[in-house]
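Heads up, the chain below is alone and in the form predicted alone; it's given as structure tokens.
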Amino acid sequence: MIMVGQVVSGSHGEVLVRQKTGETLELGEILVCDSNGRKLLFQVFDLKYGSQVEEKAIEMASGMSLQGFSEQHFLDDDLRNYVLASLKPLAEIIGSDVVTVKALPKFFSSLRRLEAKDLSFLTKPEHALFVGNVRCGSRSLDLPVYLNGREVLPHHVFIPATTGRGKSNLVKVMLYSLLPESYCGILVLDPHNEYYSALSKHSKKEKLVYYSTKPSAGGFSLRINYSSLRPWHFQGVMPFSDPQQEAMHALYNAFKDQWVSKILSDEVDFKKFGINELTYPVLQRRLKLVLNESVFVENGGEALVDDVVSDLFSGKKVIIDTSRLSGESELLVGGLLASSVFSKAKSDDSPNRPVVSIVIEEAPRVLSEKNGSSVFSSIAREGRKFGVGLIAITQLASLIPREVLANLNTKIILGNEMAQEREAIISSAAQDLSSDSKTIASLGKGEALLSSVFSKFAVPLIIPKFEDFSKSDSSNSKKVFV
């Protein structure tokens, strides 16, 4: 057992720990003290020089050292100069069970780094969702970790991370890991086309579902009658005004499942139902702005809806490919298949039913609410009562309200080295991040940090490669996290 550092002062909060000369401690890097007979776990979340010798001194000999001059031997490098690691306290293990951390370690108690058989103790669910594997500084531990699928997910997932940090390779590793599953429908709208291709390998792909307006093959044509429209669809999607939003109830009150047909088709005596003559025409065009017209069709495609929904209600994964649509569109779609799910969710008290999540990238579109309340906002703050949750992706989290932001209950975060959006994601986590924006900040592409409601503590996690991951059979694994 080879000891990484001594305590040698700090607080609860923040322990101090001397580096032994020869090891390297890392950001993030967990850290094991057995004292007294406890086991604590304690994380790194700053790094900093210490020495015994005036400042001035040192100073004065590394201007030697620069210049030519003689090795100063006096300073010696084991003794008088070190590394001190700043530790927070993440959890202490009795026996089986993992509690808060309430009293410090005994002075002068050494530390050493974490090891898979520290966790051992830990299980895989029965409904399982692998999100990476225990990280540990830069080593990865043969230690994945499993959240139990069936709480979190309704619960929402939030991932949030600059680009090039691996947002997309984390969601296809999810998604090929929650494929086979049957406690559990995806519904993941796809801006950039690249999850089917990917998850098409699985071997369980029977249970993949794939619509695009240019399928390919085995895939199914997105086509949406205009019949499957309601107003409220449209919340979200772009600004109406309040003329704009009456009129459009007026009319479908009038024409139900025929309102919007009527309204493009010009058929309608807008001043008998008490529209403005400017307000009709502004409506007929926004209507037309969004109504992509290789998606929305007027023949055809009356039950694609009820399909999508019968699919995520069975727990099969459904890919709607959105990269052809403009934004307007594609918020619209998105739009009209969560609200179908929700209501669907409302109405099915099932106990057994599979939950259902939506993948959402760019996350900020649709919860942000500068166009209004969307059903995206309503299922983020009331979804887990009705087993609908959100997997929210984004790069700009202090985009999205601090009350939304809150009932994320999972957030995977990756590496961002913006101190604002640091600040919104630590600010809304579920344990206390406070010390760990240096440690966000370092993440590398692949490298996180898991907050949960659901997990015993904040747990580094490194994410394998996709290509890898797909290849490699993680379910047979034992040693997991909950």
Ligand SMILES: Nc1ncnc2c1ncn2[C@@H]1O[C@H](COP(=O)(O)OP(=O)(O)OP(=O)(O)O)[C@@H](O)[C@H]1O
Contents of the next structure:
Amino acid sequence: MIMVGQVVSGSHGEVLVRQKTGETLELGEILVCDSNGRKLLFQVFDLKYGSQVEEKAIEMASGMSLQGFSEQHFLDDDLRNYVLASLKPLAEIIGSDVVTVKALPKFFSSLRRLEAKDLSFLTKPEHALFVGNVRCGSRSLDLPVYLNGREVLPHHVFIPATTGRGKSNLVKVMLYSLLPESYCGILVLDPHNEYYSALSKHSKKEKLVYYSTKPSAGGFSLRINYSSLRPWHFQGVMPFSDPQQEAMHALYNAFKDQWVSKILSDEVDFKKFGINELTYPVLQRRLKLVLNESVFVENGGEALVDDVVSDLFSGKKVIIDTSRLSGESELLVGGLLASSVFSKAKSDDSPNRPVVSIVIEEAPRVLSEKNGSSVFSSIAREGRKFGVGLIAITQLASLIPREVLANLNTKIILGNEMAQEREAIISSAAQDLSSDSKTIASLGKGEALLSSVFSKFAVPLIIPKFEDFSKSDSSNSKKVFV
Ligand SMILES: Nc1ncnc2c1ncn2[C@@H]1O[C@H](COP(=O)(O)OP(=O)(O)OP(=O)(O)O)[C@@H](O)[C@H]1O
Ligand SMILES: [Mg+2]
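How about the form predicted together with the named molecule, since we already have the form predicted alone?
Time for the whole complex; same chain goes first.
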């Protein structure tokens, strides 16, 4: 067993360890301390230099070396100059149990790097959701991490990161491993049309349903009949004034399924419904603006919403390509489908029906509540009671209200340089990540930190590149971890 460091001082929240010469510890790396029969896991959250030589002498010696005077051998002395790592306790492993660390390890204890066998007592859950492999620093332990998808998905998954750090790659990997599973239906609102081509390579692609304004072979046309729309589907899509909302509800009550067709047809004697003559034309104009002509139609598309809902509740994965729609039309399609899923979930309490999760990119658009509260905020707050969750992806976590963020119970945090964003994520995480800000800033492409109310501690992850993952499909691997 190779020791990489030794406890030299510190306190419970910051144990200082001297790094062994020749070994290199990394931020985020997990170390194991076998102390007095206890197995403690620690994580590196800071690194600094230590030296026995006085600072002035070091500066003097450095100056001499820089100016070309004689070699300063004592500066290379590995005994007197070293690296100190600050460690925080992650967990104590007792048999097959994981508990919080309440006592310090023995003074001068040695530490070694984490190995796959340290976590081998953990078993694969029944409804396995693959999220990546355990990472030790920047090294993959080749030990897959699975969560119980049936529990985790209705409690929402949040994926924050700066652009290009691998959010879409992670979602592709998760969806690819979920595709054959019948315990969950997934609705993907895909503004970049990037998921269908990736997932259609799966051997179980019969479980995949694709809608687009320009569907490729095997896809369906994204056409939604006006009669599927309700006034509340417009909530959070764009701001409507109170009189406009009242007008929408009055006209819906009067014309039911026909309310949108009637408004657009200029046939309505709106004054009869107490609607102001200034309000009505504005409402008409705004509806025309948001109702993209190639998607929302007067004839055809009557069954789309019911088809999507029934596919989701039979465990299929439905991808809606919204890449050619304006922001508002896209949100309306999303809001309409999410509302329909949510109301079906509320009325269907059979215990074994699939849970449904909705993937939403640039989540603050619907969770920031800037245009009023949307169905997505309602799902974030109470979806878990009805087995409906979100997989919310964003670069800007700070735009989502704290209360909503706190409800997103599993966070898969990828790299983020922006301190303000890290702060929003850390302050709403399931575990205490207050010392992990530097670690999150230093995460490279595909490196992540999993913080979940369903995991015993925050687990460092490395996510495989989708192209490699889909070739090897490591979701079938025997090695497991929860
Ligand atoms: N785990 C990974 N390993 C190797 N390469 C990766 C990994 N994740 C992502 N990449 C590569 O990084 C690039 C950006 O990834 P991706 O599109 O997933 O980022 P993103 O966070 O979704 O970006 P954006 O904010 O622009 O949507 C892609 O070329 C992808 O192949
Ligand atoms: Mg992306």
